[in-house]
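Given next, in structure tokens, is a single chain: the form predicted alone.
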Amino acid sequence: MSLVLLIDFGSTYTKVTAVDRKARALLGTAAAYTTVATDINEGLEKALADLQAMLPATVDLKNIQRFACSSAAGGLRMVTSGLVPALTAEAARLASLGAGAKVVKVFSYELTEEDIEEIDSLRPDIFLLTGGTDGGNKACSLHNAAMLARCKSEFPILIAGNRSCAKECEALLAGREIYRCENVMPRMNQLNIEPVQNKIREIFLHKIIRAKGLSQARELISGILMPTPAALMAAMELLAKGTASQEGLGDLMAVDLGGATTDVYSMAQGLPQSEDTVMKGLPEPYAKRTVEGDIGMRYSAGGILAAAGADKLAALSGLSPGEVEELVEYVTSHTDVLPQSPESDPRLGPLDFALAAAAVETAVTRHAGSLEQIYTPMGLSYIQTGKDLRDIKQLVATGGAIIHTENTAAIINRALYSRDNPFSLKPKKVNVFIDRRYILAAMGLLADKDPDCALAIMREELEFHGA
């Protein structure tokens, strides 16, 4: 079938995109408020009606193939545990983020009674239990499995640690919903996160959708394929690498600025650029995602204020620090307010610019690597933590506060290297591509079925801005 409908059940909006695969063309997009609290079909049907009204009468959206992703009802919430914070615990975090999850807590070493109480209060969608290389430490994983068995709440547990004790962990967790996978770090400093990511996606498909109320929409779609951040990740990897018949853009970074979180993606190896620099910690995955759960334009506006400070937001907005604090409190409790509304406070426009600029700067700084000077008998050297992204030439931006403003360039500029923070390894100079029509998640879905079509549409539709 040539026509396909791509659906993104977002936490705020349900977005629908119609594509003609044969023509490799975008037919139209529309959005409506997500109605997961009542019946998710209501928002979907409203978006479909709006989209149908834009299309020729010959296109019937009721009779075409449909695929969907979702971050509705909080998305995929995960808690992970590992042995050493910088090793297996970090490997577990990277695996979860790369699968499209929101990691709400990472535990290291042995779980305590207080940790179990916190896990019960967090009520994760999936718990990822890791720890130890294959044939290495078993005690931590066995202790944590025994502790998890005492949790009062029910959630799937994915065991992906030392294979030598995986069966014993299963026995300790008997009666719970358990899945086993390959170790996320089978040998010291060796990541093996793709099998875990595939298993997380499988659990999402078969278990989490029902818990989120999305099973109500099953009869209207061919399948919910992945969490929305995983769709974004697939789109970015396709855009960077290309296909056998189409060239990609090469190494790139993407920023998705939302109301509750800010996600940053990088498609690059990010290795040290000079002989006097050595890497610290685990090797970085080529396709990396970080999510800043405390940084967002509405629900997490207070997190931006805490990270940047009232004085910085005041300088960016032209408001006083007192006005900034007052307005941040207001938008946090009125998450649906938009500066474009006629009845809105005129100060909201400058505030939103300041929040967006500070959010992008904070999130990209956290995502990018950094350098630390050290003095050795051979002279001055450097330790690199994370990815060196200074030579990335392409940056993709999406999110309402970025695409619905005339200040896009000024906001994106905060993602770049600054002499104010000389040891941050952020990009120095980039071409910018803006996702004005919110198509990236849809193209990530399409990439699984028709990568050439998805890439062609992205190259056509993303709004290009030179360096």
Second form
Amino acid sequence: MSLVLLIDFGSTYTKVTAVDRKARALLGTAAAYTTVATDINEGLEKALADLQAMLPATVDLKNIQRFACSSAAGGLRMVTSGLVPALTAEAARLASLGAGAKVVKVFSYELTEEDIEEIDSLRPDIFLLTGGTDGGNKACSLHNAAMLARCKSEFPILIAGNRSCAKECEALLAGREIYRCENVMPRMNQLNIEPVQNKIREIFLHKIIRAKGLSQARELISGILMPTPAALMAAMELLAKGTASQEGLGDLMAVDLGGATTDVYSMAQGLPQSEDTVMKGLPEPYAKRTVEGDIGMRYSAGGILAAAGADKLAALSGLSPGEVEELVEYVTSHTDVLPQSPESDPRLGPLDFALAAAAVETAVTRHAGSLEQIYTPMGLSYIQTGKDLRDIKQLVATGGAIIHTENTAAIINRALYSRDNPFSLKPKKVNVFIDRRYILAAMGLLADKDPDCALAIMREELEFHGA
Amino acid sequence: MQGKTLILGVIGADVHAVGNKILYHAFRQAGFEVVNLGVMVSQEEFIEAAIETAASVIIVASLYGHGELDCRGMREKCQEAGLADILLYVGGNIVVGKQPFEEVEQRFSEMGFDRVFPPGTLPDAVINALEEDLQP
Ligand code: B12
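Mind sharing the form predicted together with its partner chain? What's above is the form predicted alone.
Starting with the chain above, the whole complex follows.
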């Protein structure tokens, strides 16, 4: 059978996508409200019925292979700890984000009594404990393991710190659900995120699906494979790198602009471009994801206003700063308003344009690396932290807010490299592709199984939207 | 000295990279675990690397003449970061031009450096000093 069904359990919608692998073609997509609180199958069945109705009777969705990803019930919520903020704590955060987690808190140095209370109230799905290079500092991991042992709530703990004390940490946490893998930073400035990410995925598969009530849908599904952002990451990596028989797009960036958060992905090495630039800080992973929790088109519109300022949003929208402030407040409390609907305030269109441009700019600026000028006795030198993305030529836009907005390319282009801020290493000029039919997560799921099919469909479906 | 970790780097805005590589290889050959941070290293980077790797010594090189400015306050920052007892070495061409070395040594000692090496010091001298200072 060459038909596959791909399911994305979201926090508000369940999306289904049917693919014919032999023809390398997308058969159709549909979406329905997700109902985790009651029974996740309701949303799924409704979406399936809608999809079935669109397809010829010869296509039977009942007995075909199904793969799913999920960001329902808050997604994969993680808390991490490391030693130095810029080193193991950052490595742990990067690894977790790359695994598709929502990192709700990052701790560094020694956990305190108050921290333990906070962790208890956060109730993470997974806690990632790191600290020290292999053979390096043990005191921090040992202290933190002993503190975590006192948590009242139960959650899996993944130990990925200094291997010299991993066993002792395990002993301190005896009786809890613990996992262990290689150190996330085994040597100074050496990232080792894959073992951590594989373990996170394993824990997600075995534990979290059940805890979130998603296992009811499980019998129907060959597997809920990963959190949705991890599927997006897989899709972007495939699209960039290609397969043995199909070329990829090369280095690229993707922006997922949502109502509450904005995710940015980059598939690029991002090394310094010139000889007078020295790279500092942790090396960056080729496949990198960042999440801006304060930047989003509705729930987090206030965060965009705070980051960009009313004057800038006014200039982008043509509204007055006062109008901007008033409308931002309005959309924050009316999160389902769309500028397209005829009864909406006509000023919402320009406002959404400005919000989207400022959101993308803020999120991309935070994701991209930066240069710092250093005056040396010999003249100017530069220190680069993060990735140099100036040469990226392709950008993929996804997420409700951006794909429903008109003029996506104009939004993106306002958010790129600018001479006003020349030390922010954002892309200079890009081709914009839009995920109009919301297929990226589904293609990320398919990428595991049939990368050639997933890539062919992405290349076909992603809508080129100008440079 | 198997297993002892050293942090090595050239401090400040200094880009002299050749001596740094020579020192790196010499220290490794002598059996040390060497974390080489390369050139243009800030005080904070030295200290953060030492924390994560539980290093015994930080070896600061400065070649371009601004060593004194660049090294100021480093011992205090180590104390703040919980590394009060870490050994601090400094060497290269740590001041501008030719100044009487005793005076230079005195100034850097007062800044909290445990060993101050004159220009032209060979790696062996540093290794001997390390072996002496790291005696259990
Ligand atoms: C090559 C060179 C450069 C190159 C560096 C290229 C590179 N990326 O490495 C360039 C052209 C960029 C350069 C620039 C400058 N340089 Co220059 N440079 C030199 C030169 C000619 C050779 C350095 C070298 O590589 N030597 C070979 C290596 C193996 O030796 P080394 O670096 O001295 O290291 C050995 C020892 O010093 C010791 N050592 C080194 N570090 C440490 C640390 C410790 C703890 C210990 C114990 C020992 C130790 O061990 C090493 C191995 O044996 C020297 C002059 C000289 N002959 O030394 C000047 C020299 C170092 N530069 C000098 C100066 C002033 C500059 C500039 C400020 C301006 C200028 N006049 O050009 C700029 C500064 C740029 C910057 N931001 O850092 C002066 C420094 C004077 C001072 N300290 O008072 C020197 C001494 C020349 C001089 N006599 O005026 N320079």
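Note that the structure is a prediction, hence the values are computed from the model and not measured. Between two forms, the rigid core is the largest collection of C-alphas that superpose within 1.5 Å. Positions refer to the first chain, counted from 1.
After superposing the rigid core, the Cα of V324 is displaced by 2 Å or more between these two forms. After superposition on the rigid core, displacement of the C-alpha of A315 between these two forms amounts to 2 Å or more. The rigid-core alignment places the CA of L351 2 Å or more apart between these two forms.
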